[in-house]
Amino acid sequence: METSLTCCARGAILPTASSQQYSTLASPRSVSPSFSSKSLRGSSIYGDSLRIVPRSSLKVSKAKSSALVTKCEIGDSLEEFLTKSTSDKGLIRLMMCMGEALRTIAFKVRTASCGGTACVNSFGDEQLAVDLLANKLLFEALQYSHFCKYACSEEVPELQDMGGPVEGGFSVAFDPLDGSSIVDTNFTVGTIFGVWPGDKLTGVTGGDQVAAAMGIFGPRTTYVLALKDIPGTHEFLLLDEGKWQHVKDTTTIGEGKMFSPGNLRATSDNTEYAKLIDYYVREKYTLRYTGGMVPDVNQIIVKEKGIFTNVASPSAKAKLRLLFEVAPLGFLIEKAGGYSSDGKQSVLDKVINNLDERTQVAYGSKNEIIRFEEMLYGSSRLKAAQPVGAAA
């Protein structure tokens, strides 16, 4: 990894990794007991404490983010891409800070020691399971972005006050390390997060997000993100020197015989789901399933085809959380030109009534989602006039 870290456009908040001078952390104005300033004082990025930018130097941007400066290009840095894509300086800062956290999580995952019960790594003087370590890093990054009002995670499913503004600020929900149980097997894992405007994470829908992203920690480390006011889903590659470089845009999810079937135990008492899986096998679809939601959904974006399913049944209840996983990934898939469904509607249309709400889901191309809805419930809201069928 590189020896110098920076975070956030126009005003770094992370010191160099070689710095010996630690700055004092300011306590947040109001943080719930489960995320205390005491825990922050012992935390660090690559062993160094964060220093804050004076809050007085930060101004909330009221400009509309749809005013693009210029066309984004492959090869742009993350900061260049964001600056071209939105005039909302708060959103730029937040996405940059989350990028720094993802870079650090990637390093910590790569260097984790895995035993019989958990994979652990150091965080300051503590030894933490990598999912809890990722959780702390993300909360820390959000607080020091200064533009996050509330945050909550799958590990801490309660609103945490990050001290940011309501007007011009954001609320963020995240799954710190999806697939943490397969870190020891060296499978790909990842982070998922969604960004909502203001101070609400309930009573909203996935369609209300202003941004969503995932970090993928595999043979390559990538940061895949989408912003509400620009088309497409965009992939950034972490280079050896520690920079994020724009390497791919996805704007269309086409037809193709590739499937990733989650929660297969549900086929034992969900006959419709069993018939759908039989269809994929009979039609010679290629099985591409890792057991990690992040890589399985990301491959649809990268390959620009396929279907991911995770269906519930009476004995195998829905376990995927709408706020932390399903809605942000739905945003990424639909911005990429694909479709999402809970069987009857887009997951982006589902109202998030509580932080721990769970749902079944499918992501994929239009024809695959039509087939999914028809086979599970007899009809599809997307039904086209012509017959549907996947191309080889």
Second form
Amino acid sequence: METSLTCCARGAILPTASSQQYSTLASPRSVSPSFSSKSLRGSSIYGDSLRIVPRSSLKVSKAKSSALVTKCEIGDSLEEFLTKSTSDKGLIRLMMCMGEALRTIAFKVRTASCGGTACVNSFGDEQLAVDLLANKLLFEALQYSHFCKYACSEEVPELQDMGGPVEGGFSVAFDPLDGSSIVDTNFTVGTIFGVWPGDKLTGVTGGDQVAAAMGIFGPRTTYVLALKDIPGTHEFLLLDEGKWQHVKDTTTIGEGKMFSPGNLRATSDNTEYAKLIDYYVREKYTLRYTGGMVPDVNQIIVKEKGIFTNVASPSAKAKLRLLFEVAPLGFLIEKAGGYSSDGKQSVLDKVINNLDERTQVAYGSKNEIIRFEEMLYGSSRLKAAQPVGAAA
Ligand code: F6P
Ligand code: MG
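For comparison with the form predicted on its own, please write out the form predicted in complex with 6-O-phosphono-beta-D-fructofuranose (F6P).
Okay, now the whole complex, with that chain kicking things off.
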């Protein structure tokens, strides 16, 4: 079912900033590594709105009409937006629980102390590296949602049973803290996750996702998400009072000369990639690259233009994971009106054969992806009749 969605501004977006209210987030209880539901029930890290919902009230409701028309508004809360966008209460709850985890991770990233090799923060009585802490918080949130069957993370690439149902439930793959090697430099980092229906994370494609999202921990904290049933990719800003507010929709990615070239070392023995990079430089594209996939891909959604590449070569193999990173970001980009490619096909068409599968990838506007495929492999499945050329 494709829900039609119209969004409009609702006056002033930002309320007056109040003092930061992280009292419930600052001292979370320690969580057992087994992610037991007992420890989750007593956890203090999630808001009351999530804690008081009894499992029995969380029935999955199917859409009654195939032509559900929703009217979301810029300025809506996350819950208002989700309620208008999908009738699947399980998915709403899962996305809300992940929002709670992202809020806590944002706080932990912001207050981490960074030494020689890692950035650490406290979690109950433990001192944990922030990526491991994020990993724990996300598993905990998924178990707490009651709608996650299996979860799997880049840190723990094995299916973990979260106790939710197969029918009406979801399986979730996540990269807890992408860019953890640049946390110490205070660059933007982020969480990536994809949501698949039922109990399968292999033998499926990125196109089977029902939702995908990023949590972005920069000067501002945002939650950028897309849902299968509605068009667009939607940005929520974390306000001082702890709420997520809908601030932007992206539905088209246009042409524009901005490039974000990953795995550049591959240009030493991949002459096609070297020529593509030469083309960007010769054509005076603006370089925007942090080395963190979340901000580097998010800028395409925010600026509604550009190209991100991470290309492999014999000596610099593909390192980005299809399940945890590439497919969820592909879903966000394509929902935003952009395109993705592994050189020959959309990354959303690639079957995920194993949890740790790696791939090269590009995300961007249509003409940029055509150029990427043509320069790497001589032709593009997207080739249009008109000549390709990026606007200034
Ligand atoms: O997840 C791996 C990662 O850190 C991405 O966030 C980033 O895009 C990539 O590696 C950077 O790779 P490179 O340093 O080779 O360009
Ligand atoms: Mg990563």
